[in-house]
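One chain comes next, on its own, written as structure tokens: the form predicted on its own.
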Amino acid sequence: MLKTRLTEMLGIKHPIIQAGMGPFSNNNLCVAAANAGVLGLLSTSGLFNKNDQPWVYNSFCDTGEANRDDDMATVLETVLKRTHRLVKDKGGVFGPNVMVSAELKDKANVMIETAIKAREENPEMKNTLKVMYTSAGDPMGWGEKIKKAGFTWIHIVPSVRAAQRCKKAGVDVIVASGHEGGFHTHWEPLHSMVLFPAVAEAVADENTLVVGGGGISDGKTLAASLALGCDGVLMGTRFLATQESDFPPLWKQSVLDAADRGTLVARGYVGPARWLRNARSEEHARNTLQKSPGVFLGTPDSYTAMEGGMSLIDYENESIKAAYEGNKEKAMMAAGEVAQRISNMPKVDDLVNEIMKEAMAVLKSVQKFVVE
């Protein structure tokens, strides 16, 4: 068993966070992860897609035992209460992943206030719904509401500069997300081996924890992250390919089938995105080079302001719909670089136990290199 500041702060058994992986439903995965002793995160941005991506929205509602016709706040409240009911007996800990970009400020407020209301009306939920995880936006301005309500606040960043802004905002746990990560990557290709220690050196102290994400899939990479100064790790793709994962069967199998150099970067809805390599995603990359070259130049651009930019998003939506329908020819699936290292689809509890066993063995083995 590994004891870190993250396990102590959150009351979880293992120093692992299961990524939110929005906008796709992961309601059942979150339950399984929390019950396995890691922090489970609920994706919530699928709630924005009722009209433009109903296949994502419907999956979110159905796996969360929510009514598709309810408003956004009611659906989220239903999912939060369901998750609490299914994890409380095992002491599971979870929280929602809320996108806080300027364009989504109103929706983010609804989601945060819904979580606060759920805890206030159900005091027992304070033992399980402990975390508010924010992403895809500036942390400034959110701290008072989140921390006043008693949540541990986690925010994800791609750089030291962004991490320093998190510290200024009062974030409790800063996730440093390397370019190896799946789907939402970043404009600057800063990788985990450099990013983790840089962020830890810049912001970690007695009040601020750092978690590493991007390229993490097993005990070896967990141990390496701890050695680089992290208090724990964030894992997405490895949890995607599990039996309890809510992702479509084609998506999960495609992760297992990924080979060496099995991913690429092309345009995504919120910027650069990492996709599993296939004929469809290679075509998307070529189109991205023509219509959104900033993805490859590290220069942020807006698809709404570019000629033909919206066609990239339409292509993405069509491809994700195909993944849900099991249409392999037209499907495009997001995943991290670690996909090429994943070859099985275990139960979440078995996966976590194997990761922890390996991590402890690695940490013990490296002691042999130390000579007094």
Ligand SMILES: Cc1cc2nc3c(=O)[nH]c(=O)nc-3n(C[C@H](O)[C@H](O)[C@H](O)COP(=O)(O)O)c2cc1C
Second form
Amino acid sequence: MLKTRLTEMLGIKHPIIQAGMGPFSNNNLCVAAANAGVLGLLSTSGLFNKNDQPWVYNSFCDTGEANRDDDMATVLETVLKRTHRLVKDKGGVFGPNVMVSAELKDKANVMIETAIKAREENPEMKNTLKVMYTSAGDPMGWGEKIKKAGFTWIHIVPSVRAAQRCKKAGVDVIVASGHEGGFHTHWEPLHSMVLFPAVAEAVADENTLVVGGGGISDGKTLAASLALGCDGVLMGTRFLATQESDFPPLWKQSVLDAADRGTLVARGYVGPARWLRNARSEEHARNTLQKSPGVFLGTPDSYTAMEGGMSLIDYENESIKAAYEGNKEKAMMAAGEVAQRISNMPKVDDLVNEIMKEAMAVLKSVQKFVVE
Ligand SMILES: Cc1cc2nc3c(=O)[nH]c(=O)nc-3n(C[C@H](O)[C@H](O)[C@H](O)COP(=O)(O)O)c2cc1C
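Mind pulling up the form predicted together with this ligand next to the form predicted on its own we just looked at?
Every chain and every other molecule in the complex is listed next, the one we just looked at coming first.
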């Protein structure tokens, strides 16, 4: 066992967070992760597109035993209750990952209020639905509602400056997310080796914990993150390629197939995104260079103003749909750089046990380098 301030704060067995990953859902992955003793996160981005991308919405409903005809709040309520029911006997802990970017503010509000209501109606849920995890936006202004309701609040950031803003906003656990990470990434890239210790040195104190994400997949990288000042790690891509993961089979297999330098950065809905490298994503990167060069220069541009041929966002929607349908030619799939280190598709419980065994062995073995 490894005991850190993260395991103590959340009452979880292992200092690991399973990242929320859209667009479809990770409803069943979250259950498996929570039951394996790590913090499970429910992705909620699949709930935004009932009309534009029904295959995303429907997949979210189906994997969470919710009714496709229900609205966003009712579907989320059903999934929260289901997750509670499936993790409570094993002491599992989970929370929703809510994206709070400016254009999603109203939807984020509905999600947060739905989670608050679920706990109020069934106080037993306070033992499982302990966390509110926010991402992709400014944390300022959300704290009062989240903290007043009794959640532990986690927010993810790409820089020291953003981490300092989290601290001001009252975030309990700040996730420092390196540029290696899968899907949405940063306008001004900073990688985990620099970011983790920089954020820990800047903001960690008795009330504020730092967790490292981006490039973590095994015991070695967990041990390294602890050595860099983190109280735990967040893993996305590694959990995507597991038996219980809800991702489409083509997506999971493509993570296993990723070779050396198997990802690239191109446009992804709201900004830069890391995709698995294939002919389709290479074309997307070329189009990004022409139509949205700010992705490579670190200067946000207006997505809506793009003209000429198929818009990048239509191309992305078509590519994501293709991944869902198993159409390899047209599919684009997001994943982190660490895909090239992933070559098996274990059950979540076995994966977590293996990671913990290796992390403890690494932490013990590095002591041999110390000569008194
Ligand atoms: C396929 C995929 C989808 C993701 N979708 C989301 C999302 O919808 N919202 C979000 O905040 N982060 C999303 N992420 C980022 C993860 O939450 C996490 O920060 C990242 O996976 C960590 O890096 P790693 O992949 O190297 O472990 C996604 C990541 C992946 C790989």
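Please read all numbers here as calculations on a predicted model, not as lab measurements. Numbering follows the first chain given and starts at 1. Here, rigid core means the biggest group of C-alpha atoms that superpose within 1.5 Å across both forms.
> If I superpose the two forms on their rigid core, does the C-alpha of G22 end up displaced by 2 Å or more between these two forms?
Moves: yes, 2 Å or greater.
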